[in-house]
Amino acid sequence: MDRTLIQEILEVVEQAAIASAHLTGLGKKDEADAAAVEAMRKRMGLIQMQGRIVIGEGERDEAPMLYIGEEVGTGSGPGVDFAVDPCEGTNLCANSQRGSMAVLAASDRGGLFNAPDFYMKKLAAPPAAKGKVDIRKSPTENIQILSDCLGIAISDLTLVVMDRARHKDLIAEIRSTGARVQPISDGDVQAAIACGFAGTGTHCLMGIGAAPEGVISAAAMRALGGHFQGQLVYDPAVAQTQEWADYTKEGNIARLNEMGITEVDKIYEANELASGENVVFAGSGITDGLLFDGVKFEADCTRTSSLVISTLDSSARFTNTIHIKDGAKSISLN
């Protein structure tokens, strides 16, 4: 990977966001996902690289996929591995709710953990708390550490947790400390990354979400210098999801073993989930969110708001792009 790829990677997520945004609020989550997938695939195909999808839409997902192992790009140039979620938060997009975005992580070959379509216990926190909070500690302990590291009273801390039945006890414990809980219905990637920036009002992400999105979050947090840890969840009794109604703990362990994951309880650090020498995160808002605005359609242009975080030059670029339509007559600055 090199810096010349960053602009093209930005355009990949922009085009995916625009494609999905045409279906925002129409209740068509699968169609929005399909539109984003095809736009992302088409733009990736123009990049001079030997690209490979290592994390796609999910092995068990029946939605349209950029499938694991799919080759993208022109077939010449650097080898690049991608973890993609063309429409992260399909329900959010379908219902015109906050936080949906097109997102990907990229790295040199072999630089991204091939996360299976499992669940993952996650802990994301600001750079000041890196290596001090720990997923092995209780929520109460980590909240006190966060307070000490950030110099913020516990009562002023806000922790994001997915609004799921499995998090009932977690939410109760967080609130018992006096800290605030911000439940979200979907889209924990943006919440995790928001922990890496001061001033977002988000101080920590705790709880269980999808493992592939954990790798994407880890790539961004590694580049930001923030804290991210993940631990695979394979027990249906812990995941508490209808999707795993017919799965067993033993069966899931066997499947992980078949994929070469023998340390099923291993706790992964950000630099293990995104281990490449060069790592890039890119996201573009479909709907408005914590970090950037959603796509805005106007008479003469389409506006996108995006973020690219890179270890190549230790940068985080917030980008507002005006995509000018043919025959445009008047384009405002804002």
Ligand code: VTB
Given for the second form:
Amino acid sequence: MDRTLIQEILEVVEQAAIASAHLTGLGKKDEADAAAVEAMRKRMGLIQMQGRIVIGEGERDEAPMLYIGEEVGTGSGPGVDFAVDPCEGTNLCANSQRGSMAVLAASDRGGLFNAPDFYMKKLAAPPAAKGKVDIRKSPTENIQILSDCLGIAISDLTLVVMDRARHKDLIAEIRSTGARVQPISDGDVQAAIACGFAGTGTHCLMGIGAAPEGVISAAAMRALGGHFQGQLVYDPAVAQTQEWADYTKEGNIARLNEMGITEVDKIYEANELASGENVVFAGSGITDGLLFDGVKFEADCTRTSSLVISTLDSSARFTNTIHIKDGAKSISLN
Ligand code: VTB
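Mind giving me the form predicted in complex with this ligand, seeing as the form predicted on its own was just shown?
What follows is the entire complex, opening with the chain shown before.
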């Protein structure tokens, strides 16, 4: 991978965000996702690379585009692996709520963990707490460590947790320490990455979300120098999700084993989930969020706000782009 890829990847997420944004607030989450997928794939097709989807919309027989194993790009050039989530937070997008975005992570061939479509227990924290907090420790211990590392009183710490039945005890424990909980309905990728920057008001992400998106969060946090750990969740009693109503713990372990994951309780560090020599994260807002705004449609242009974090040049670029319409007459500065 080289630096020219940064600009290309930015355009990929911008195009996906614009496509989904046409459908925000219409209650059509599948359509919003499909539009983002199509736009992302189309723009990826123009990049001089031998691209490959390692995390995408699902297996080949269940997803027409951006399926796992799909080759993307022109077919010549560097080998690049992608983990994509063209519309992260589809419910947020469908309901025009804050925090949906088009995201992806890219790395050199073999540089992203091929996460199964399972759940993942996650811990994200700022760079100052990297390697100090630990997913093996209790939430109470980690909150004390966070407070010490950040120099912020426990009562001033805000921890983001997805608002799910499975987190009832976690939320109660966090509150018992005196720290604040910000429950979110969806979108733990944005919450994880927000921990990587000071001033976002988000100091930590704890709890269980989707595993594939954990790889995207890990790539961003590795490039930022923040803390991220993940551990696969295979017990339906822990995940407490309707989707696993007919699954058993033993069956899930067998599924993981079939995929080659035998150490099912392994704790993955950010640099194991995103292990390539270089990693790039890119996200573009569909709706407004913590890190950047969503797409704005105007008479003469469309505006996008995005973030690309890259180890290629150790940068985090916040970018506002004006996409000019044919015959535009007046484009305001902002
Ligand atoms: C979603 C989504 C998150 O995890 O909720 C999902 O909003 C899985 O959790 O951003 P549920 O099945 O309980 O909804 C994420 O996709 C990412 O980890």
